[in-house]
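We begin with a single chain expressed as structure tokens, specifically the form predicted on its own.
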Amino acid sequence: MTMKLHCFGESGHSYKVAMALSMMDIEWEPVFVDFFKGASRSPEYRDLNIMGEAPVLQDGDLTLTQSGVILDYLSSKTGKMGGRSADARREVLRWMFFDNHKVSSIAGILRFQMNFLPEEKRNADVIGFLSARLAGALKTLDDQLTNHAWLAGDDITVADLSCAGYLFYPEAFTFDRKDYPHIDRWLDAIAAQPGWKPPYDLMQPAFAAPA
């Protein structure tokens, strides 16, 4: 049975899903999410996921939320990606949590601010403060890669591709490749796996600049 997504191409959190799926060759069709007109937020939609977030898995009978929680779903479920033990998994885990909490959290909000919001409303304050909050949880990537090819452990597992979700985004947020040599290799050698595509190759994009 063909997984549904329900996504749009500038949410980072759905990237890393769609870039799972495809990447573990899974069956799987975009449902577009019209985020920008407020999509999220209809009834139809919190009944499916009362966060109001995407992305949504459904898998069949099954509806999940949350990145995280989907990805490790998916290499469950495949056996692709979520490595060869509990306490690999573990590392695996550790590596989503602290992607979700110091770097997609950051990078998100930071994304959003610099690109989706009308100039006058972007704040200067905000963006620095994130941009400095940014910068050091990459450089904690940069150095964990210095001596690895992958986060956790020798293979491509869910966690390179969770904390590697907005690094793939060709809009500016403060972050440019040449300052972390690791983690540009590190993105090379993602972009090389069979099955990977850039995020609006994978899921169709939601905002409109203004004319």
Second form
2 protein chains.
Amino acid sequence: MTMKLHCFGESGHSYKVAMALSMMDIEWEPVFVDFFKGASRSPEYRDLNIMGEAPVLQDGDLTLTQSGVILDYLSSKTGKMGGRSADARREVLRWMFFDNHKVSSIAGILRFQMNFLPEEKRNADVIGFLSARLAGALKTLDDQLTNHAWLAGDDITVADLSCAGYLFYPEAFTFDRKDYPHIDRWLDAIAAQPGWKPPYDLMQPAFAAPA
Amino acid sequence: MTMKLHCFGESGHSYKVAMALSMMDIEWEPVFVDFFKGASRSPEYRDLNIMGEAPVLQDGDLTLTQSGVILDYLSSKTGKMGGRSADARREVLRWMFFDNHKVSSIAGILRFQMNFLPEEKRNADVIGFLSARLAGALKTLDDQLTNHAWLAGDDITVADLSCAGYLFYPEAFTFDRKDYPHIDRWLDAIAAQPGWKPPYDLMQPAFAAPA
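Let me have the form predicted together with a further copy of the same chain next, following on from the form predicted on its own.
Okay, now the whole complex, with that chain kicking things off.
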């Protein structure tokens, strides 16, 4: 049965899952969430996901939320891109928690502040604060990638897709690949995998730039 | 064998694990990390955890980091406070990812800004921004707890310990129990469990208040 992914293009968390579905060659279709117009705040959407977030994955009767949980589920279901032992699976989860705690959580709100919030509401102190936090987390990724081809093992795993999700977006959020040579090489290696596509090729954007 | 937890009192992520160890009646001992004096930035500590964070759990030869991974490990190992089916385990992981993404990640840096950073470095705009983010996440927790006794199932799980960790601290971080009646009731229910103790009863604080 075709899986359904409730998502929108700008959502890096949705993109991680869309990338996985595409790279794992799973049959799926996007269901567009008009996020910036409040679609995720409707009672119907809250019934689907009380957290009011995208993505939500529906696989038959099973409804899953949180990209980390969905990625873990997809790798278990397909046997692809996941740790095969309990130890290896924990190492994958470890980098997905790090991502949620320090990478995507910050990159997402920083990119929002710098691109999607009306200019008069943007705050330079907030942007500076978030930018310094993000740089620290990216330094950790770059350090890990200095002598590891992939974050969580000898081969690509969903931990790589999780941590890389936001880093494939074209909008400015104070991230420059040139500052992180190992991240730069690793992003190229992910993008060279069969089935990889950039975010807006997989999902419809929700933000209409002002005329 | 006695488990070792590398931790310090102010670390809410460490506290989640210390709470679990105490409530699961596991033999453990804290290893103090002098965090604010840079102990987690030493080469030795980076060898233990390249992420430079607390907590780190050592169980014999096994070294684990990220509170979400450690909590999942402890509940699997003991059969306590965890989802017993794959579905139930995913629901536990789901709330732990939400916590890392939106609750603890924000509460931690907000509490740091308001309490441990020298006053002249505190920034009202940053504090206001983080405070609004945290309020949104706490509203989601309160909503879930409106008609659920526990976050992720019929009984207490490590997801409750994860999401509640920072909320047991005495320092100000714009969280007031009175604003969230269901969170208030739920924190009391956690604190009433056998083995529960407040943070500074389980771990030594690293911050010495200026004279």
